[in-house]
Amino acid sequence: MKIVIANDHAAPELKFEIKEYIESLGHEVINIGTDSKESCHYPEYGEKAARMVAAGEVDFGVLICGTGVGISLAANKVKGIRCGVCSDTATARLIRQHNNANMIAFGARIVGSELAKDIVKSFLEAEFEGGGRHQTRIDMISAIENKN
């Protein structure tokens, strides 16, 4: 799989650690986040990564900011993106299985590096359960998105 990773100034160290970890799982990683701790604006990185996912340039996206919330909000403004903030492995697995999430976010100030690796692994290994109530709900979300 090809995965984009993006971050703001709160997470360059964690980003590099997660990038290396994803590569160790056999995936290609495209780094579009900042490599610096100099203050920057997470919406720019969240949007850029989300546009790559929405365009099909990559399979999934991993976003990291201080809490994961801000960068995920920016990503979710891009049509076709379903990004959830995860601080545990169960949520990471379930957003793929039930919501067919195509991006994940977490906070460098919230989770440590080992938990972040477990979260990413759970997300990448899970598969959408497809059909039924899950697809109905995703279709409902898409309908809301298309009203805008």
Ligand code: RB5
The other form holds:
Amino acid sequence: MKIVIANDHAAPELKFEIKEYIESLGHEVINIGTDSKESCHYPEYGEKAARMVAAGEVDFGVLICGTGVGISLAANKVKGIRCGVCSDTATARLIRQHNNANMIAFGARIVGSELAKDIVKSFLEAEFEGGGRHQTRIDMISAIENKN
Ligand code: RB5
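Since we've got the form predicted alone here, give me the form predicted together with the named molecule too.
Next comes the full complex, this chain leading.
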């Protein structure tokens, strides 16, 4: 699969570690930065990655900031994006199985690198359970988006 990865200044080191790990799982990773610890604005990176996912240029997106929250909030403003913040592997699996999330976020100041790898692996290996009540609820989320 093709994965975009983006982060702010809180996470370049963890980003490189996660990028390498995702590649070791056999996926292609597109890194759109930042690669620096110099202060930057996470909405720019969250939006850019989200637009690539929404346009179908990549299959999934991985976002990292200090908490994972700010960058996920920005990504979720892009139509068609369902990004969940995860600090555990069960949530990472369930946001794929139930919410058909197309992006995942986590915090470099919250989770260690080994847990972050397990979180990403759980997300990438899980599949949407499809149809039924889960699809109904996703359609309801899209309907909210379409009211804006
Ligand atoms: C940057 O200092 C920090 O606010 C950011 O990485 C993130 O945690 C925001 O949600």
